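First, one chain by itself in structure tokens, the form predicted on its own.
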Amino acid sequence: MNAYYEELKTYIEKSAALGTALSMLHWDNETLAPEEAIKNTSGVLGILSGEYYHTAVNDKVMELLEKLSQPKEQETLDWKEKAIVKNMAKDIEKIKVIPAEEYMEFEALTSEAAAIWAKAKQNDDYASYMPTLDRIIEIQKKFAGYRAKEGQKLYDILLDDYEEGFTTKELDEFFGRIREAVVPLLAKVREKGEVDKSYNERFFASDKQAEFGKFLAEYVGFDFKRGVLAESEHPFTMEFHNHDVRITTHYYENNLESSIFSIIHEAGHALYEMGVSDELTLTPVGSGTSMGMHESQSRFYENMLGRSKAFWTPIWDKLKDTFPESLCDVSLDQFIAGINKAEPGFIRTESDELTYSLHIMVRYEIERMIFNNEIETKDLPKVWNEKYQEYLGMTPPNDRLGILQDLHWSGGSFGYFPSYALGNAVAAQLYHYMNQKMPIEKLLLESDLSSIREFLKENIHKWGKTKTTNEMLMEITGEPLNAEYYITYLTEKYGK
């Protein structure tokens, strides 16, 4: 083995552990933490983080990632030893600009902000979390301020953190082509009448769901003994490794399909991390290649194959039997026609096919404002309800249903939303090529979802983060990002 590569693996270890020990005490923060432990907690993180930094950043680190940049030694380096020190040099790149205690500070500040949010949210009190907010994006602009080069705009910056490659030029084109057509082919779907599923607000026990939900899981291929499935305000997923991936759902007992498909949606994300090889994982290109490939897996699992009535056929029986009472009178083509039905609402996770995107749409477009300095945080839910009225044809009631609905800001993550978008049009163009390749219709019907769980393992899963996004693609289907898949898809299916 190259020497300085020794060198830097003692580096890449000390990195992975203090990671896995943020991500332990974040999970803990979102799941079973006590309220009163985010104080003191948030300030254990930001010593934590600070030690992360350090091990990151640091003259001895970027000598030696200096020198295994060179020709001669990277000849001596194997292929993931080469995506590690590219993808280790680019992300120092990224935080070495920023202050230690800059970082340090915003590592405590989102640790705070995440239960500052779930309780905003729970009391409808935009005003309480405003504050925190405004100093998350305060400091991201900063932050995004000290990696900026001449006329790049800070938005571009946090884009490229979650899909390398796509600026607001690509994503404006993008959006642009969804409006186009899904806008009015959702209008016609609602000319063609109600479908009713009033039976998805009757009462369905919270541990029976839990009880559902753990069956689930498991079919479509999540390993618990690898991983763990816990309830949070909202769903998510988090790795520590391969060998220790946790995702998490919440329990409405008028409301069966939102555990349901955020079951599935995040298994589909827990099975990419899963599936990272053993060789990769703890290292820097241990996880998921991008946010929009990510976000792919889980709506191809929710979405490609969970909404399908091939994959509910042989588990209809399973679900009614946890349920005898609330769905007695239900059949599998009534179930199917509910949860594909195409209706404008609130809330995003909960949304349909047809109407996800634009959720999406209205996020990316405040971002954008937000990072152009066109707007101020107090502003926020009026332009988050007018811009719900222009796309969606409705006005949330309040702030809970608006812009406190979601968890990603309290992150700081600026630049995610984006991702699931891009996350339909990738799923979209590999189911497209998959089912090509696999009778995958068959394969559901017969509760067999090992082969579609190896093709996308051997493709995508595996590789973790030494191939980008549209690297991918062109490896698997020969070209890379086309929307028009998801168009189809879409058009297709909803204009039946």
Contents of the next structure:
There are 2 protein chains.
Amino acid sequence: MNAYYEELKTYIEKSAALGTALSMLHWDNETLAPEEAIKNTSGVLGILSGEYYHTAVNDKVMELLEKLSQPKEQETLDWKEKAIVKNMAKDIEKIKVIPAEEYMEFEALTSEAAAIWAKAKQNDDYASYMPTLDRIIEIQKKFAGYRAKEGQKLYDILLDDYEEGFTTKELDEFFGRIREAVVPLLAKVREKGEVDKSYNERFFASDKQAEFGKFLAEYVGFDFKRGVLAESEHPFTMEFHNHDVRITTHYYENNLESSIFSIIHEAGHALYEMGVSDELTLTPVGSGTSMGMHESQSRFYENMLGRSKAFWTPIWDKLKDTFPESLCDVSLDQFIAGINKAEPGFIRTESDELTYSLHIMVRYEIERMIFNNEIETKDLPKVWNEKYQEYLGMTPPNDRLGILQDLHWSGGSFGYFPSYALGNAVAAQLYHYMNQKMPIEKLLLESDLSSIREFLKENIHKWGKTKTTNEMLMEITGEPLNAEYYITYLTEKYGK
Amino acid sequence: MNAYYEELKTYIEKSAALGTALSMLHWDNETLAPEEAIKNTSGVLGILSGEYYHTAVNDKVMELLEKLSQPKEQETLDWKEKAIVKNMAKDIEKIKVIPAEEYMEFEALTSEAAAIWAKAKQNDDYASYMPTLDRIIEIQKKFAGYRAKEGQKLYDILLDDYEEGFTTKELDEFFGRIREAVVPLLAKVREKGEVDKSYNERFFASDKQAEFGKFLAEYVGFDFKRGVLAESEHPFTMEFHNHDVRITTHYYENNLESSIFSIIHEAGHALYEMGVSDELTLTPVGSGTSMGMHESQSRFYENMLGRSKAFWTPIWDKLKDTFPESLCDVSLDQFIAGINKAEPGFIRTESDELTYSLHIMVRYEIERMIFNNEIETKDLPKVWNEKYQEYLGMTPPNDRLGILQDLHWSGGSFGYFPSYALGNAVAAQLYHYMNQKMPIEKLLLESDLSSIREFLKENIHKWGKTKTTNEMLMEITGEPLNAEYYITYLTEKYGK
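Complement to the form predicted on its own: the form predicted together with a further copy of the same chain:
Below: every chain and molecule of the assembly, starting with the one above.
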């Protein structure tokens, strides 16, 4: 092994260890930690984040990376080592301009913010969360400012963190196409009249939902020897390494779809992480390549597969048997119509495929305003509600159903939301291509998801971060991301 | 603040942060982690243990401690700082002789061993666990050897780690008294004929046990804002800090007592940790003073309070209502007779008060043999079974009910078991004294546990490690540990 690389490896391993510890404390904080724990534990998180920072960002690591980037040294590295060096060099470029103390302060702040947000959401009390959010925004602006090149927009810097090469220019166009296509389509769908899905609001006991949820996760391929399904306020996926990937859901006893589709969605994310090659475990390239590609996998499972009749045909009896009373008078066709009903709602995570991108558009536009200094934090709920009225035709009756619904901003994740919409577009492009290569509908009817899973694993998952989204799309579909597949998919599905 | 102390404080805080991370990973490993996680996660634990070691044990810390131990500097320290310096100096004395790589290897080994032990127990397969146990013993002997002074017995070194000032000399005497008193008492009790407690093996649904267990923990004062109750193979308590203290239990659907008394027991431990003063949080003296004192608190709640009729009188209906079918024909008096039945059994954690110390005596004698090099690891099950025959009159039919029942040795905890017996003795001494100061029975009948809890908090819990067991016993009862209270307690209770 290259001697410089060997030296770098000790830093990589220590970073991975501290990163795993931080993830574990965050996981615990979201799923289990008692109410009073966070005040002390956030101090612990602050200190460990500082250690993590100093392990990843220091003169020695920078020197090693510079040496290892030279052609002479590159020749002695294998493909994985090359990818790791490239990835680390890129990351350190971003982070080295941020002073360590500020980085630590930010980590401590966001870990406390999760609980503040959760409480504010519970109590529908934006005011109690506002100062924290304001401080997070202030720091994120400052951090982006450190990184900005001459004339570069702050928001473009954040967008690039989640999906390389996508700026407000590309996204304005992208959302422009969505608006052109989706708004008239939605109007047409609404004219056609109501689909009755009142069954979804009947009583579905949490423990029964948990039982079916576990079955469902396994059905799509989630491996419980390498994963955990737990409960949290907001569903998420967290990977420690490719042999320990965890998903969460939230059981609402008067909303069956909520847990079902969040579980399929998070399982899609988890399959990505579980599919990463063992050669890359606990290295800087040992997880999914980008947020957009990640979201494409979760959406592929949730929507392309999970909302199809072919998917539900073999397991419909199982669902009915789990809830014999609440589903007694519901047919498979009614259920399929119900889970595909397009109807504007307040909650992004429970929205249908057609309106989903409109929810994202609201967030995209607000984030753009924030980082262009066009809005104050105290005015966010007002603007949020106005945009919901404009795009979805309805005003949230309270902030719980409005601006307080998402966890992301409390973690400082600005620029993240657009990758959800990009993920939908990637998923549609993949589906279009895969459907030409294998009989997806037939496979689903036979309860055989293995070829689908294997294709995604071989072409996407196993590569971790060693290839970019567009590189993989080129290899698989012969073209980079093209939003038209998504527009066509929506138009064909909802135009019927 | 003293400038040396201020410098030491950064090491203290970093140690606490790494210690919390390690505890969290261990907690997760015991309660939730998926099967395949441990292989990678144990590497992470190894690296973090190394960091932890280097943070606590290094030339700078030793130099600071030496300076801070000088009279001149001591004058400038407050009582907490003095206690912290004393405690750290003592700990570093123990650990500095162990090479860092060996310490790390041991940490990684014991974290893997937990899963190997659990599997071996499940499959009743000592052979699969033997090589791991043998390696743990080998390392513990080596470590004790590093620490031994001329002519000092290896086992005495380990015993002192758990309860200062107690060696094989004191313990041989202690167990001698137990044997003299308990063996004839047990024979007498067995002659009196059978207590029928077959009700305990009826069906008690896990979720109902969990519901009652949560009530019970709260009833004795466990604060769920500062704690968690979870499930694991073997019940335990783990504290992250005094605002996050967690207990586990295991629900057996054909054994009601198992979860009930493990929950009261672990809650007793947890109350100790929750009661530590906020002034000591996340410092080296911010947890219970010794294993023996800790066990006195858990036994006090489990036995002195939790097995009394006065304790159960106010909550008996609640228990019956939780299990209306399985307890329909059981009276409170039958239940009290059942939970106090003295009968030799195989499992320590489910044994009665009378035989408990005999279980400990078996382990004490075996550990003494191990560290005197009088036995090989492969012969442990045989000797275990022989000793059970000798003291309890019965031979375990398999290793699952024999040597594989306890977690402790897989974690390298040799010398720990005797502190359980010492804890019983401390509890009896405390009870004797407290009962003269407050009407314990009356308080229990009134469901008022607050004065009992408050007394223990004020006199023991809040002090953390700033006082030793014997110091506190002197202050509270006017004498150091005296085994005769325990002998008298058992004789009075079971002599009736």
